[in-house]
Amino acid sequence: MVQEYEIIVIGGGPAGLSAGIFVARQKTSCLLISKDLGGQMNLIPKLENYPGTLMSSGPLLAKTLESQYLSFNGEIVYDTVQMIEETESGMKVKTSRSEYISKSIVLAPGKVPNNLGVENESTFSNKGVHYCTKCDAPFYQGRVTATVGVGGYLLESGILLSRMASKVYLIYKGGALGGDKEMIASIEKKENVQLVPQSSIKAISGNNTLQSIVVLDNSGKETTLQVDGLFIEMGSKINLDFVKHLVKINTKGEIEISEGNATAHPAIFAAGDATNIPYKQIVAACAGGATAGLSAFNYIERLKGKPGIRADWKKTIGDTIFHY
């Protein structure tokens, strides 16, 4: 028998968990489907820029958000969504193990950073190897770093690291840097940035943390560099194959959203890194998730002929509802 919910949230990162909290808090039946808990938050060993949180981590915040969601009787299934289809009874969500029906859907699948594919890469993840310069550059003040990537991702990484690290190796395959000319000019003026053109990373090594990388140039010459941190900025990928026939996707592969985090489909809302928001930060994802969750709730309320809500400032104690 196919299980039915009023709202299904797809994605267990900050956007999906926040959406789930604001849906389940309305005493609405809600199912959250995700491959894992936390998404890219699991790549953040130290979390410094989430308002109201000191000396936390991405995994700890994910667990906290999960606990909040479950406290409002929300449900979680760890599975992979394969397809969403429209039916007479609502939106059918097919996963690798089951099928579900809902009246509305919140999409928050997030994105996954592209990796180098080098041996030991995963071993040193968060132990010297990082995929978000904006997030982790502050931990390398006065230390030696390297960054490898493409286009604007690499340029931005190099500029951010140059402001904090004592030395930055900027590694790229081409003979010249590509991207914004002003950013390139800025990079070339940095005394602590060493350009390493026509090169790629062959190997990374260390003990408990990253200690060195082996760089291979186009002539076949290998050079070992002693570094404390390696930042990989190869862009990211967003998997939307399961829903691309129902929503509008822009040229960057992101879900187009409008006011209230609405998509092109009236029953589908979206939030987080998989959408066209300009700032891919946890706090922005949480805000978008809350908005998308409330919009989904209001959508099903309107189906029932009810007006919906504009705020969630209330507390029920016994038979009394206190608004604040």
Ligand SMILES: Cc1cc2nc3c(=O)[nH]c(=O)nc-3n(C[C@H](O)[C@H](O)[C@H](O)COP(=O)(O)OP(=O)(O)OC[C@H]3O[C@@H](n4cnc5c(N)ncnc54)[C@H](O)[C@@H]3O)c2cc1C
Contents of the next structure:
Amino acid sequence: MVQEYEIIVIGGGPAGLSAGIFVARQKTSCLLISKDLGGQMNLIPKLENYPGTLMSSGPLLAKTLESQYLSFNGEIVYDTVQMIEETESGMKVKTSRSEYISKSIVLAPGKVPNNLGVENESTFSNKGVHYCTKCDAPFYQGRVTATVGVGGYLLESGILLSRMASKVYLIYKGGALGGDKEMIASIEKKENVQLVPQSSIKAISGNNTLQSIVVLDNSGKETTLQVDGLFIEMGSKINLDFVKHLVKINTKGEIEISEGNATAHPAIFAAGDATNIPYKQIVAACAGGATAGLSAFNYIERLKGKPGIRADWKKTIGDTIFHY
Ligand SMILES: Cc1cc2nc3c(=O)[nH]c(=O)nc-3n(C[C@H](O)[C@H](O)[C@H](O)COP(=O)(O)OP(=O)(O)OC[C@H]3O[C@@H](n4cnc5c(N)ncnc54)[C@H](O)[C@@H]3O)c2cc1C
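Could you please show the structure of the form predicted together with the ligand, as a counterpart to the form predicted alone just displayed?
First the chain shown before, then all remaining chains and molecules of the complex.
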């Protein structure tokens, strides 16, 4: 028999877990389906910028959010969602092992950073090799770094690192930097940034942590650079094949959301890195998840003819409306 829930959340990262907490706490039957617990938080051994916590880690925050969700009687299944279909009885969610029905869905499938594809890359992940410059550049104050990547991601990485690191090698395949002209002009003025054009990274090495990289240029010349940190900014993958027929997806492959984390489908809400929000960070994913969860709850309350939760507390004094 197909199991039914009022709301199904897809994704066990900070957005999905936060959505689940806000849904389950309203005593609404909620199933969270995810390939894993934590998503990208598993790539963060040292988490410094999640408000209200000191010296945390991504996996610890994931476990705390999971416990919080389960404490409100939310349910979790570790499985992969393969397709969502609209049926007469509701939204049918097909996973690799089962099928479920719900009245509303919160999408929080996040994204996965692209690798460079160099040997040893995973060995030095978080031991000198990083995939999120805005997250990890602050760990490299006064140290020597390199960044490799594509387009705007590379430019942003170079600018962020140049504010922290003593030296930044900016490595790219083409002859000229591509992207925003103002950003390129800003990079070219930085005294601590050395442009390394027409080059790629051939090897990564070190002991316990990264110590050096070998750069190969178009003429075949190899140069070894001593670096403390290598930032890989090759973009990321968002896989929305299972839902692309139901929601609107922008040119960057992200789900378009509007106020209340609504998508183009009235029964589907979305949050986190898979959506068109700026500043993709954990606190933003949690906030989006909470909003999407409450919007999904309100959607099913209204189906039952109930008013739901107020989205905005207002008080009018004289001619002025105060929002709380
Ligand atoms: C290396 C690195 C370091 C970072 N450091 C920081 C930091 O210090 N501070 C900070 O605030 N942010 C940091 N970030 C960014 C932060 O991790 C993300 O913004 C955040 O995790 C996004 O949350 P999310 O829930 O939207 O997606 P994700 O964390 O990507 O989670 C998505 C979840 O959905 C699941 N999923 C996907 N598709 C399916 C499917 N079809 N079926 C079932 N499950 C599915 C995945 O398995 C995963 O569990 C970092 C990111 C990276 C890559």
